[in-house]
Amino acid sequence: MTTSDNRPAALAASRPTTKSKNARREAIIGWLFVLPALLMYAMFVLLPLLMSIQYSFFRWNGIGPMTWVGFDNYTRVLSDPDLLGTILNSFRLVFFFSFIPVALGLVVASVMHRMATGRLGAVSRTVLFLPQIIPLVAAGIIWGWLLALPGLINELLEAVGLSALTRAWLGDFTWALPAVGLIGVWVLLGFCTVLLWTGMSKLDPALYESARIDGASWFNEFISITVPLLRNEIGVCLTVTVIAALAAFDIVYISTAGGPGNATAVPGIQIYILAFTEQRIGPASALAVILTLLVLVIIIPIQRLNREIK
């Protein structure tokens, strides 16, 4: 009777052990499974940024040995009109590279949930989303030739009469970096539109139903509902769209390199020049953990408000 009365008790306490086995087993195969992108990660995104926080302390013409200088190199960037200017340049691609794609593609993927459907949404989506498949590389091209003083653009222009407009759009000092911009909004609009889109279909009907019963006009639906329940995929998108204008370099180095003088430059064309044409590791590794640092700024607070929204 006691070995039958203490085995039920055995058995109780044999099982909170084997199910901390069980998830010590799932949590050891889980983390066998990611790492090897976490070595990778470590590899190719970690490790490059230790050794460029640790450059930036240095000056080093990447070849010869190191001098230390402490934070020489931060005030240097700091204090350089040049280098403050690509900073600046950044921020106004900003407004290209995010908030018109992600404007824009509130606008478009709305028209799209509403009329668009069958084939015809199927296309306008896969060619909305088709200059994220073309290498930023391939669209600088593209659009340098379009952009050109003999270029598509103004040969339209042309043709409707406004040959005053035509000028030599990326060679311009004025227009240059709006060129750029322009670039970057036809690059990003896709994938905004097509995100925004995804998070639209997935609305419950009903709710626009209920707002059409009560007199509610398209823009209305639009600002009391499509807009506040895309929380989420608008975050996203700000988020992808913000690291891509303050990171941007393909597009800007392709089309303009830069110029003209330093109109277009941004910190990773910068970055490119200090470091492998004029052999200054200090600088150009100061300025790129600058930039890091900004991009931090910019996206944990976005990111801090949309889960706080939530």
The other form holds:
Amino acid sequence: MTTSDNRPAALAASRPTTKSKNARREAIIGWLFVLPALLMYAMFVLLPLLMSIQYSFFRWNGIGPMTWVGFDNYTRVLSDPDLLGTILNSFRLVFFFSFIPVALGLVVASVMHRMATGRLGAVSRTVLFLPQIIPLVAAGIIWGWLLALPGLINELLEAVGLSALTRAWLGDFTWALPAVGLIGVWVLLGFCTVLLWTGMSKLDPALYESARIDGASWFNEFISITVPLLRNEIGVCLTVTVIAALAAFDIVYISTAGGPGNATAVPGIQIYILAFTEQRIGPASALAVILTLLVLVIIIPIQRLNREIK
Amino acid sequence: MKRLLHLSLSTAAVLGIFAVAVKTPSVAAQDVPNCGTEPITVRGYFETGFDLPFRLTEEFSVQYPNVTWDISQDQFANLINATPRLLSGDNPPDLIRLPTLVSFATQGLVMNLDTYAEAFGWNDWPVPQLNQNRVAEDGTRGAGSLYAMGLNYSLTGIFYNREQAEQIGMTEPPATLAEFEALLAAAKEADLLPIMQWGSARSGMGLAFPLQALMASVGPVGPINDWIFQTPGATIDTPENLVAAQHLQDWITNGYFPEDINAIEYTDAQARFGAGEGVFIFNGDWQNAGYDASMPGNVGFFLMPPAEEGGSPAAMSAPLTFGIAANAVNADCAAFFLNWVATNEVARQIGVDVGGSNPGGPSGLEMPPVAEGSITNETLAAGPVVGEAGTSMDFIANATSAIFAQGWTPELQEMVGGLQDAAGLLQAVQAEYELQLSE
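Pass me the form predicted together with the partner chain as well; I've looked at the form predicted alone already.
So here's everything in the complex, that chain up top.
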């Protein structure tokens, strides 16, 4: 520690006031508190991010010497129809992972908020949230059984006389992606519902009461009060679920591994195969960087929109 | 996928053991590398779900109590992905299951075993056994230095449900492709599923089995092995292979495979076949113990018949490949173990009982006895047929590390979905192959 006694006179003259000194001290303490997390973040997020960007400019098999190839990996990724197809698939997943859970979540949360206030509400929230805490690997295997040709879903369809609709859902070129999407709905609906329900609980009941006095229906309340006032929570839900869709890996890998054909292949799967199976770290990193940019391009407007409305 | 990839290199040889004159191996007992007498811990990296290496290491420690094993294991797909990093790390495993060989050999990650081959007399073993694990300096397989050994040598063919085969009038295995196709039609006619096969992307497309069997039935095996060994200029898109692929496409359109094949996992296919769904299944002898258990006495085996009458049947066949890391600490002991597996009586018995396949080793050693009624009797008997004919192949899924995941599996799945035809399949896979080799 430096004492004021051995400071140069010029510095001593501009000695900060006690107040700002305290503020600085607090700032330092604050930084010290943040430091462990920051170090972790730098080591496990920032550093790998920078390394991925670096690798994307090289030809490298992960072991031997690296060769600078400039933007070759990017042009290769952007000119490969199969790789571009995976990006298209991830946009299709946005519909299932994001729009359905948020829309359905709003309705479910609203119904819960209005009707299921007691124990029933708590139980249904728990049930809906359960997929969040079940390991996805286990969930993926169970869904694989449910969606198989001899599985429960087809049995149910047959029981209600819809045997014409039965199929191997995860092995069907038309239906594999919606089937994977359905698993996504199951996983993410609970998250959205609980988040939105929490938001609703904070809304002033007086708003609803006055609306009801004015003769507003549940639907009117929903459209004119709930949705506008929950914009913030909806923004968070959209952000999280859109990222989950665009960067999807686990649900897809466990349920279909990208098949049949490339019907459910998403960038996450391709990055994994390129990097680890093919040992082509360069194109894998380039695709990863493109995916990151894509996520940012889509998420930043959602965030901004959210902020502007606020 | 893992079962497919199990088949690496050609076995014309492996099975050639039987065709080669009996010759006693010459091993100088005192000078050969061994595990010493001091306590040592040998590190292994094996594949999950396959008992054989684990049972062999247990027995090894019984016979050599100073050796303890520190074994890590992984599923096959993870094994493929982790191996390069494990081998290039500071503390690599001594003994490792090698999913593919060429890239690790050319990158200097696995040990050149030539000195051990000299010391143990492996070079006197039936030539093809070792050739499958040789890599030349230019990266072609089949000749050059030795980089791995097989714990055993598997064989593929067609397993069948005896009761159902009888039902469709099959009194003896078909002698030609036409006879086999008549049986498939008869099965369909009798409302039985002709062929059970797996095909999900997670397991890897099991139609690669019948496709390659058809290729070898219609045409010669040489060009197929050239393609797998990455011989310069080799192509899979040949007129013979086109005929083979057209047969497969016909089988698909005729409804010979389960309609949900694109979603069937390897294990589910075995369970369903064991439960009586499917007259035939294309698979390898590693599944013998499973079939013996699920359908005792009711399972038979034959090799894929040739298209021409009087031709030779062909088969995919490959060693269960194990190597030693280039920087292994206990390389001598690992090499001693590899030699022991093929030459020790108890080890060879374990190889047959647990692995279901030919344990290899020097010519002249007796084949360990197999339980009566086991399907292993039939698969072992089929080995010499292929060995003598010289019609064994490595597996087309093993040509490059990603050709299965990026080529065969998606393209064959599209063929099932009616989105790909025979010509397009071969062109697409060849294009993917060339792309991967150009990297």
